Structures are given as C-alpha cells and as structure tokens.
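The form predicted alone is given below as one chain in structure tokens.
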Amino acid sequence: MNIAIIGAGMSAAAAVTVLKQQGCQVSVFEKSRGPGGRMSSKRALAGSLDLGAQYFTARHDDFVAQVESWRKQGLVQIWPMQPWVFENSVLSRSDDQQVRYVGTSTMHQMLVPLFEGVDCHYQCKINELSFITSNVSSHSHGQWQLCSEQGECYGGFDALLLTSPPQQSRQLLTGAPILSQIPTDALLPCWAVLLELATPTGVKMDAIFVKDGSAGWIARQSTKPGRQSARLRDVADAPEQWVLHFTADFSARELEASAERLSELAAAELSRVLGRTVDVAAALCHRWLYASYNPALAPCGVLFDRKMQLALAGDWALGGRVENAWLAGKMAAEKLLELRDQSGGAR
C-alpha cells in the first residue's frame, strides 16, 4: 500500500511508525525545512529555542511506553520544574505535580529518527489534491495525486493522510464529502515572543501560568535540560531568555502586529508578572496561525472517508496536546491498514 502523508509533525511521525512496521510505502510532504510542526525549535548561538510546544505530558499507556523508549534513547528528558501561577496580580507557587517532558536537545528531536528512511519531501507545500478513479485502472478504488506550489505532481497513492491544521485541510479538500465534518476553527492563533535579556532578573522561577493578562504562558528557556549551546563554556555564560505565549484572544486581535510592537508588549508583560523591569537585548517573534485547541469545541475524533481512502488526524481531533497528536496519528494509520486488509491485502 502506497500512502501519502501531508505534514511532518507528531501525528505524521506516529502514523509513519505504524505504517512502516506493516510494510507500507510512505511519502511525506512538508512545507517546512524539516520535521516538527508546532514542536519545531529554532537554532541560535545560545542554543535551541522552543517557540512552539513548550513541553508535553504522558498519560495514555501507549504514549507512556513511547516516551519511555525515547528517554532510553536520550531523545527526551524530564523538565524538573515547579510551575508558578500569576492570578489577581499575585505570583505564587503551584502545587502541580505533573511530570513534564522536553525533547533533547530540541523539542522535536525524537521525531527526526522516525522519518529516517522515509521518502520525505521538505519545503514542498501541497496546494492541490486530486482523487482519480478509472474503469480501466487496475486500482479500482482510485488513487490520489498531489501537486505542489512549485508545480511538481506526485501520484500513485492508494491512500492519503492529512495531518495539517483542519483549516488548511479544508482548503485542500474543497468539494470533498468529508468537508462538512472538518471543524472550521479548531485551532486558535498564538504569538510567541522570545526575549533575551541584557541583565539577569535574579528570579528563580522556571515557568508561569498567567491567568490574567495578555500572555497565558511564560517560561525561562535556559532552565530546560539540553538547551545550551556547546559553544558556551558554562550555563552561567548563557544569556537569560524568556518565552511568552500570548493568549488566543490577544493574538487574534494583534494578528498583523509588527515585531517591534509585540516585543514591547512582551517586555511589558514580563515586567508586570515578575514585578521588576526587564532590560531586553534582543527579541524574536513567531506567529502561529493555528496553535492552541479551541476549548469551546468538542473533539471530533480522527476523520476517515473509506471510499476516498482518506484520513485526517492531529491533536485537534482528540482535544489538543502533544500526546493526542501522537495518538491520533496512530489511530489514523490503523484505520488505513484496516482498509488495506479489508480490500484483500497490500496493493
């Protein structure tokens, strides 16, 4: 069975793992330069910077086993931090005992080996899909053809898995019967801003859940294990870096804001929460158009169209979180394998 997957994030990685184990041919198409999706990290002189997913948790038995396997390979570590909460202008420690994990030395590091040996097309944005059926074709169930913005077309796929945000999948599947099942606003925007400080704040906090204000999450990047560059002689040489995730409401209002404005707002918010003025030496802004899950929506589950040999999966299908992205990708792959088995084996 020849399967195309759009996207190279956690859901795609989980699906690839299952499909490869069952002898399927898999081709992955990703518009970015490498795997990761919203778990991607950026490289900098001081080390890797996590602007997307900040950590992940493991609760489902299957994912717990997977995370433990990654830990044994040195791809994942526990982030031993105690979160704080800022609410009603008061900063206090949380009694949260949740175990949180990060990739080593980038958030998406554990995904890299999962795509090894796979036909991956990076920097390849697919903008057109066609499901082709023919009475004279030996593939009586039809096949998928994908075309990219660069004008290249890829065909001969028995099934298609979309792991892109649902809003983007809707654009690709215009007119398809499954369109009515795809949520329109499952993922909300988020502005992420990294602030590198000229002078240390002197605070001991690692991460803060902000309950009132324009930011919802603030974390000190340097406290994550494995983030410092080997070029730095000592952790103490690293500049203090803070990542702020603005709320979905704020991000929607400021969707087109300039980097300068966002940096100023982020510095003001960090100063407000920490209770001291911060001295910013440099800033980096990244806009995630489709980031956090919309809590107003009930999860729709993994979507599947048997006739078109089509599946859609992502964290949004199960209610957000990195763990659910992995579980959704695994479920989608298993559904496609059921289709293969019911149609008489591998094609």
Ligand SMILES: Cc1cc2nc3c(=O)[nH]c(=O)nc-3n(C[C@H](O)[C@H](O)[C@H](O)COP(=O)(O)OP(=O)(O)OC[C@H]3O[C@@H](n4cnc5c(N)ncnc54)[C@H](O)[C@@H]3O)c2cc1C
Contents of the next structure:
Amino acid sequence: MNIAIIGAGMSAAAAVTVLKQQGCQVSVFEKSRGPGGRMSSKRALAGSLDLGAQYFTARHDDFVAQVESWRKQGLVQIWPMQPWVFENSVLSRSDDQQVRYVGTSTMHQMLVPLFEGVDCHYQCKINELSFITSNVSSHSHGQWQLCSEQGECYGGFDALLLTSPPQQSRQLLTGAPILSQIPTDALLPCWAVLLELATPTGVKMDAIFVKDGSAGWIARQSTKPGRQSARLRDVADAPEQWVLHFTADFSARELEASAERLSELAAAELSRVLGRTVDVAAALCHRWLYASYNPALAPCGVLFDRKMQLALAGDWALGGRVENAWLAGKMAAEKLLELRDQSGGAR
Ligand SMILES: Cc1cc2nc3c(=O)[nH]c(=O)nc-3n(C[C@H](O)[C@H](O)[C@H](O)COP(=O)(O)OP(=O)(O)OC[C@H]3O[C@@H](n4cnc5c(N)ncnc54)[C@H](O)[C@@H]3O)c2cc1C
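Having seen the form predicted alone, I'd like the form predicted in complex with this ligand now, please.
Zooming out: every chain and molecule, the one shown earlier first.
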C-alpha cells in the first residue's frame, strides 16, 4: 500500500512509524525545511531555541512507553523545573508536580530518526489534491495525486493522510464530503517572542504561567537540558534568554503587529511579571497562525472517509498537545490499514 502524508510533525511521525512497521510505502510532503512542525526549534548561536511547543507531558500508557524509549536513546529528557504562577499581580511558586519532557538538544529531536529511510519531500507545499477513481472488477478504487506550489505532481497513492492544521486542510479538500466534519477554528494563533537580555535579571525562575495580562507563558530558555551550544557552555555570563508566548486573544488582536511593537510589548510584559526592569539586547518574533487548541470546542476525533481512502489527524483531533498529536497519528494509520485489510492486502 502506497500512502501519502501531508506534514512532518509529531502526528505524521507517529503514523509513519505504524505504517512502516506494516510494510507500507510512505511518502511525506512538508512545506518547511525539515521535520518538526509546531515542535520545531530554531538554531542560534546560543544553542537551540524553542519558539513553539515548550515541553510535553505523557499520560496515556502507550505514549508513556514511547517517551521512555526516547529517553533511553537520549532523544528526550525530563525538564526538572518548578513552575511559578503570576495571578492578580502576585508571583508565587506552584505546587504542580507534573513531569515535563523536552526533546534534546532540539524539541523535535525524537522525530528525526522516525522519518529516516522515508521518501520525504521538504520545502514542498501541497496546494492541490485530486482523487482519481476507476472501476476495477466491479469495485471502485481511487488514487490520490498531490501537486505542489512549485508545480510538481506526485501520483499513485492508495491513501492520503493530512496532518496539516484543519483550517489549511479545508482549503485543500474543498467540495469533498468530509469537509463538513473538519473544524473551522480548531487552532488559535500565538505570537512567540524571544528576548535576549543585555544584563542578567538574576531571577532564578524556570517558567511562569501568567494568568492575567497579555502573556500566557514565560520561560527561561537556558534552564532546559541540552539547550546551550557547546561554544557557550563554559561561558558563565552567557546571555539570559526568555521566551514569551502571548495569549490567543491578544495574538488574534495583534496578528498584523510589527516585530518592533511585539518586542516592546514582550519586554514590558516580562518586566511587569518579574517586577524589575529588563534590558533587551536582541529580540526574535515568530507568528504561529495555528498554534494551540481552541478550548471552546469539543475535539472531533480523527476523521476518516473510507470511500475516498482519506484520513485527517493532528493534535486538534483529540484536544491539542504533543501527546494527542502522537496518539491521533497512530489512530489515523490504523484506520488507513483497514483499507488494505479489507481489500485482502492487494494494494
Ligand atoms: C507556540 C506554541 C506552544 C505550544 N506549547 C505546547 C506545550 O507546551 N506542550 C504541548 O504538548 N504542546 C504544545 N504546543 C502544541 C504542539 O506543538 C502540537 O500539539 C504538536 O506539535 C502538533 O503536531 P501535529 O503533527 O499535529 O501538527 P504540526 O506540528 O502543526 O504539523 C503539521 C505540519 O504540516 C505542514 N503543512 C501544513 N500545510 C502543508 C501543506 N499544504 N503542504 C505541506 N506541508 C504542510 C506544516 O508545516 C507542519 O509541519 C504548542 C504549539 C505552539 C505553536
């Protein structure tokens, strides 16, 4: 069975793992330069920077086992942090005992081996899909063809899995019967800002959940294991780097704001929460149009259209977060394997 997957984030990686184990041929199409999706880290002089997912948790037995395996391979470590909470203008230590993991040395490190040996097409944004049907010995069978923004077409796929944000998948599946099941506003935006300070704050906190104001999350990058580059590891006065995520409401209101404005707002917010002035040396802003799950929606589950040999999955299908992306990718692969089992393994 020959399967095409759009996206190379956590859900696609989980699907690829199951499909490869079952002997399927898999081709992956990803618009970015490599795997990671919303878990991507940026490489910088001071090491790797996490502008998307900050950590992940593991609650489901299957994912706990998977994380343990990654830990043994050195791809994941526990982030030994104790979060703080900023609420009603008061900063207090949280008694939260949640175990939090990070990929090392980049957040998406564990995805890299999962895509090894797979036919991956990076920097390949798919902008057109066709399902071409034919009647063979009284039952109808179709094949998917994918065409990229660059005008290249790839065909002959027995099944298709989309792991792109649902808002983007809707555009690719205009007119398809499954369209009515794809949520319209499942993922909300987030502005992420990295602030590198010229003078240290001296604050020892690792991460802060901000409950009032325009930020939702503030974390000190260097407190994560494996983040600092070898070049800076011995330098005692490596610059302090703080990552700040603005809330979904604020990010939606400021969607078109300039990097300059966002850097200033982020510095003001960091200063307000820490209760001291901050001296910013450099800033980096990243806009995620589709970041985190909309808590007002009930998750729709993994979507599957048997007739069209089509599945849609991602964190959004199960309520957001890295763990749900992995679980959803696995479920989608199992659904697609039903197609092969029903056709007697002929495909
Ligand atoms: C700012 C931010 C903070 C977060 N914090 C946390 C956290 O602390 N803990 C946690 O558990 N989760 C967090 N998350 C959520 C977590 O990152 C996601 O749950 C997870 O990475 C989703 O994986 P996915 O495979 O479902 O989707 P994605 O990672 O979004 O993968 C989809 C992929 O599809 C690609 N794509 C889209 N359209 C096309 C196309 N037309 N052609 C080709 N490729 C395409 C995209 O480039 C992307 O790589 C955060 C996310 C963000 C953005």
